[in-house]
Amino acid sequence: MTPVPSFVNDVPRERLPALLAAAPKAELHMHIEGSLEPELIFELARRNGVSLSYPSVEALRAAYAFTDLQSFLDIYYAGASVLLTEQDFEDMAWAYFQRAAADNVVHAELFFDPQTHTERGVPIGVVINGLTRGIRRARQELGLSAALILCFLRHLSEDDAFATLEAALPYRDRFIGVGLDSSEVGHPPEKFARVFARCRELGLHVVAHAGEEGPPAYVWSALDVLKVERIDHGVRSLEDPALVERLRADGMALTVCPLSNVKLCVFPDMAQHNLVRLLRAGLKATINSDDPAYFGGYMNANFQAAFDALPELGPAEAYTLARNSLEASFVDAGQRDRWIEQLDAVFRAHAA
């Protein structure tokens, strides 16, 4: 791992909250459909004449008491039902980008789930074009860099994934990679070996959710079968010492989502999250918001919740987590170096 510069240790601990907020960072694990706040869900439902099962914003928000991943996905897919037009997808992305910019996110790589929409009759072009419009607006008005990663739903078949990939290829210039999400248990990464091989042939970046609810064996499969460039979640990797050594040796980034992990009962509370142990094991952990509208907060809320609950986290860990996110992003080296220079400048400004 990259050594922490000496000036980082000169940051007084009382300045840590301001520093966490001000540090430039990349968001590498955020499902754009999971940024749909209840207020926007109801606004889009009215616009599109969609009937919802909940009578009010308050009733919908009260339903966000999840016991596991599947209980969340049931509501997640219901919320996505209001997305029908390019304008809907642009509005959703723009709402997220405004919050991300306020958290000093300089780059975001957004997951999107086309199968969630195409199975409802929404053309994949509508999805991609709308999100692309949001990305362009974010660049022009906020100076925020962003890219799209198309995710396959792992509870569906590999044939469905292949069909989705083929439908997306006319828009190949608008997404940089593919991922694998949805229900993890019972759907190991190797189920999608052929379609990921095809994506690699096409020059797409490849990532996959593994080791959240699923076992460390799923992380091994993601590495060795899918040949991923990042592991999304990966918090259960610590259960396998050989896997920890592999991840450390490879410098493999883990896109950890603290509030999500607690909300979905992966950990009983934030004080028992293993983020500190991941860092102490030399793993390239990052902090992300996952599905922020459902899990209680965007990027800075995740940073602050983790640092509030885990006293072992200090300025050095804040620097490492932010820098890890920049280093693990799929951007050119020159842009990455400029963001790291900005990160260093922020830490120097907060040093005593």
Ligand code: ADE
Given for the second form:
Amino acid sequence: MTPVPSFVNDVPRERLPALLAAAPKAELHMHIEGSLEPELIFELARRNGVSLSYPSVEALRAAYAFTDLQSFLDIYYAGASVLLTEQDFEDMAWAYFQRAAADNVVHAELFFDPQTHTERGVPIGVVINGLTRGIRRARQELGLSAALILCFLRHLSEDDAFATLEAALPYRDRFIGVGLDSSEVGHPPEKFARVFARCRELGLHVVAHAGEEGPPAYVWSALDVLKVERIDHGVRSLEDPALVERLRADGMALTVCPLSNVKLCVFPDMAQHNLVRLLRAGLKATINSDDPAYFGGYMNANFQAAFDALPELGPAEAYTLARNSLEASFVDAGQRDRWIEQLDAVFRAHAA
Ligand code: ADE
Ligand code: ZN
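Show the other one: the form predicted together with ligand ADE, since we just had the form predicted on its own.
The next block holds the full complex; its first chain is the one shown before.
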């Protein structure tokens, strides 16, 4: 674990909210389809002549009362049905990037779910070209760096994942890695052993959702079978001390999503979130927004909600969480170190 510089402890508590907002951060766990706000869903539905099963923005938002991951996924996939053209994907990404930049996210590694779109007849090239246009615009107009991680839907078969990989290969230079998302329980990582092996051979980065609703055994197989470089969520790892030791010894990053975990009832409320225990166990936790349009907030809202509910979180944890996000990103070392210098400068500026 990187030691916290001494000036971090000179930050007065009352400056924490401003500091959390100002710190440069990387977002490593955000499903771009989960950034579709109800207003944009309705706008795209109108533009594309898609009918929705909710009469208004308010009625749709009122349906965001989830009991578990599946209850969310059903609405999330329905929301994504309005996305048809490159322009739609660019508009969705651009809306997210504006919010991310306002939160001082300097780098975002975005998940996207091609199978959600190809199964509706939207070619994978439309998805990737539209998102790429959004990424270019974010770099040019906001100075924000971003990259794509293609996620396989784990409720579908490994053969489907192979077909998706094949279809994506003409666009190999447009995404940096692959991930695994959707319904976790009943679909363990080892179901995708062969396709992840192929992705590693292709030089892609590999990550997977594990230990969100699923047991520690899924985190073990994400590590040992899929050989992932980060664990998405991983909050249930604390149930297994041997796993905690393995994650700590490997310096394995966990992309934790506090508001998501509460909205999907992984924890009954934020005060019972295990973020503090993860950090105290020496694990490389990061903070992320997962599906911000559905879970009540973007990056800074996740930081603020966690810090409001967990009094043990102070300036040292704020520094560690932001720094972990930069260290766990897949950017080159030179760029990462420049952002860490910026992070240090922001903390110095807030120190007493
Ligand atoms: N797809 C979008 N958000 C997800 C999450 N939190 N877990 C699994 N799959 C997802
Ligand atoms: Zn997720």
